[in-house]
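Take a look at this one chain, the form predicted alone, written out in structure tokens.
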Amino acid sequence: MPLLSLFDRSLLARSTRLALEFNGHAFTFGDIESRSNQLVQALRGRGLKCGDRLAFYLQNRVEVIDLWIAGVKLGLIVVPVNVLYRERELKHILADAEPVAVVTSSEMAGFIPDGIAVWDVDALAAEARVQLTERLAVVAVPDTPLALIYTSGTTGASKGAVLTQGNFAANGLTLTREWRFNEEDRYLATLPLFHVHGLANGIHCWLMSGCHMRLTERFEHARAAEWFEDYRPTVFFGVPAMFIRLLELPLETAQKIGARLRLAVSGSAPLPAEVHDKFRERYGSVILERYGMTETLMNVSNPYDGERRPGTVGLPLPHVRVKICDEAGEPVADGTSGELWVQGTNVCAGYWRRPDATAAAWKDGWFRTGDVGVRAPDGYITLQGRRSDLIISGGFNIYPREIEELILEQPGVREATVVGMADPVRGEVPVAYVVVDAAVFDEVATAARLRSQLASFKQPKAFVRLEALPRTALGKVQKRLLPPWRS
């Protein structure tokens, strides 16, 4: 089924129904339809056509939703960019994707590298407001590319996953059904819309179900109690760091929130079983943990009706096949660790301009996730880590080599390696172990340079100085032999 026809369940069939609140402004689904139609006209006026790439580098705001729906209608390939990314990351992504332009705000435009066309979001919105509201839409098929979303690789260079309209349609339909979304739901949306968790899951479940959504610019722990009490959501999506913060609310407040909350979904990083149990005790609501990736959207979920087992990500979703394989690619027995391989209509079309990476990640029609896990006899899957050295901090993926390469460029650094260390709030944080020339190395200046080049969540929590890094005979750093670090 075409993606736009799924959106039309709300854009057209529920046109008069209140759909969205943002910063005190209310919009019906008909308003959202008209705004996206006007934006299509404005983008066409600027020369955009089906298949063109258009990036956005924006905090959550209504214009991101306008842009996404307009992209579906016009057949664009939308490139969401993490707002925490800075010079090095932006240069790579924008050079690789080659978008016609980047839509951003005046406050963030200064981060965009020279030579890239920048379209001010407020100017574009003003231009759209004077356009006709008549719908113009291209004919799309499931294989029509819709998004180019960058996910880090073990080499440190981000790869663009090509996600199609069919990928998003399959994912949205399944989640809307499996998680029992309906038009009476109230969805509090605090996740960033540049991430598939907030975009592919949240926005699509909202549009396909016709529920009401309150959008915030970001999650703010200090305002969480106010939001939950004022809006009274029935649905909330978060990452483990958010649920850890919510455990700090007073018990009476937590009980009131939990009494109205029928669905709390956690993803993007492993949820500690302890947090799962404490949330159930305080809120009376059982968090539903699931497992997905940028390349595949959602693969596995604990059931809505049935046991939501702490420490597991649940069972394969109806549109996904999962097998757990050994190094030779042979399925392993239940209870045995192996790499998760997935297959289904949710899996992306490949990596943008990276036939080598695409060939390496797919085998006989199966996508090799790189995630290690184990399946219980009753089918529940538990994740155990990455085949690579991935660090997941607050729901964001960090690959150490990218940070290591930048540290090695700094004066006085002879060797560097970065590892993930346990953190009670973010799950993991990066810590840098370095071998330096003490007379030259300036830790304060090095940290400042990293802050200017990399996203905040990639900043090393500490620099631990060593006389030498433990290495194998072939020169590979033995990270397991690094001395422990304590904050």
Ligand code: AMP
Given for the second form:
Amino acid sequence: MPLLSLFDRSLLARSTRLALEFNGHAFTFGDIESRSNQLVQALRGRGLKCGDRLAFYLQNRVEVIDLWIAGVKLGLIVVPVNVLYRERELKHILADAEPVAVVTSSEMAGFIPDGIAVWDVDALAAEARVQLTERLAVVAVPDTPLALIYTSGTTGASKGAVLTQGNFAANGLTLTREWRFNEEDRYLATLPLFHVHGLANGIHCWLMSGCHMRLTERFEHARAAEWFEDYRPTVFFGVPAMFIRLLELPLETAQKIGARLRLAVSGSAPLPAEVHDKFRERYGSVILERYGMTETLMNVSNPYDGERRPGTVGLPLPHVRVKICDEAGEPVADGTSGELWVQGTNVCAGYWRRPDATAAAWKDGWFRTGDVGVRAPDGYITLQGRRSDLIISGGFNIYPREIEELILEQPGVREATVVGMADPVRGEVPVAYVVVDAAVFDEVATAARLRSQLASFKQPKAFVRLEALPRTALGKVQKRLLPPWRS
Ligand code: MCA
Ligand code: AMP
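Could you present the same protein in the form predicted in complex with this ligand, rather than the form predicted alone shown above?
Expanding to the full complex; the earlier chain stays at the top.
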């Protein structure tokens, strides 16, 4: 089913209904429809056409939603960029995606590398406001690519997953139905819209169900209680770090919030079973944990009705096939660990301009996730780790190789390796182990250089100096043998 016809259940059929609240401003679905039509006209006026890439580098705001829906209508390939990315990450993504322009705000435009066309979000919005509100003919079909979303690769440089309109339609339709979204729901949207969790799940469940959404610029734990009490959401999506923060609220507040909350979904990183239990005790709400990836959108979910089993990600979603395989690609028996392979209308079309990486990740029509898990005899899947050394901090992914390469470029560094260390709120944080020439290495200057070039969540929390890194006979660093780090 075309993605836009799923949105039309709200954009057209619920046009007078209140749809969205952002920074005290209210919008109906009809407003959202008109705004995106006007933006389509403005973008066409700037020469954009089906298949062109357009990046956005913005905090959550209504214009991101306008841009997304306009992208669907115009057949654009939208490139969401994490607002925390800095010089190195931005250069790589923008050189690879070659967008016509990057839409950003005046506060953030300074981070965009030279040579890239920058479109000011407010100027573009002003230009759109004077356009006609009618919808132009829509050019997209389900196979039309809609987004290029960059996800960290084992090579250190991130790759763009090419997600089609059909991928988003399948994912949104399934989640809306499986999680019982309906127009009486009130969804508190605090996740960033530049990642799949906030965008593919949040925005699409909202538009397909016609519920109400309050969007915030970002999640701020100090304001969470105020937001929940004031907005009284029935639905909340979060990463584990957010649920851990919510456990800090007083019991009475938690009970009041929990009494109205119909559905709390956690994903993007493992939710400790202890947090699941504590949240149920304090909020009276049983978190529904699910598992997805940028390349595949959502794959597996605990059920809405039935047991939401702590520590597991549940059962494959209806449009997804999952098999758990050994190293040779043969399915393993229940109870035996293996790599999760997935197949379905949710899986992306491949990596942008990377036939090598695409060929390596797909086998016989199955996408190899790199995640290791085990299936219980009753079908529930438990994730146990990853085949790569990916670190997930607060739900943001970090590939150590990218940080290691940058550290190795710094004066006085002879060897470097980066590992994830346990953190009570963010799950993991990166720590660097280095072998340095003490006369040359300057830790403060190195940290400052890293900060200017990488997202803040990739900044090593410490540089632990060693005489030598533990290595195998073949020279590979044995991360397991590194001494523990304590903050
Ligand atoms: C985080 N920070 C930000 C923002 N978000 N800064 C500016 N704008 C933002 N939107 C920075 C802070 O400045 C700070 O930097 C650090 O992150 C932690 O912020 P803090 O307020 O202390 O927050 P927290 O209570 O620790 O919570 C962090 C967070 C954040 C808000 C939970 O980690 C977050 O938004 N995570 C969501 C990630 C996400 O959406 N992942 C989905 C990926 P400093 O460290 O310098 O102080 S999609 C995916 O994985 C798949 C498909 C899936 O399954 O969903
Ligand atoms: P990304 O590359 O940002 O799409 O991150 C996808 C990765 O996040 C997956 O491959 C998993 O390793 C991890 N992930 C997502 N959801 C969960 C979950 N519920 N539990 C554990 N890991 C998860």
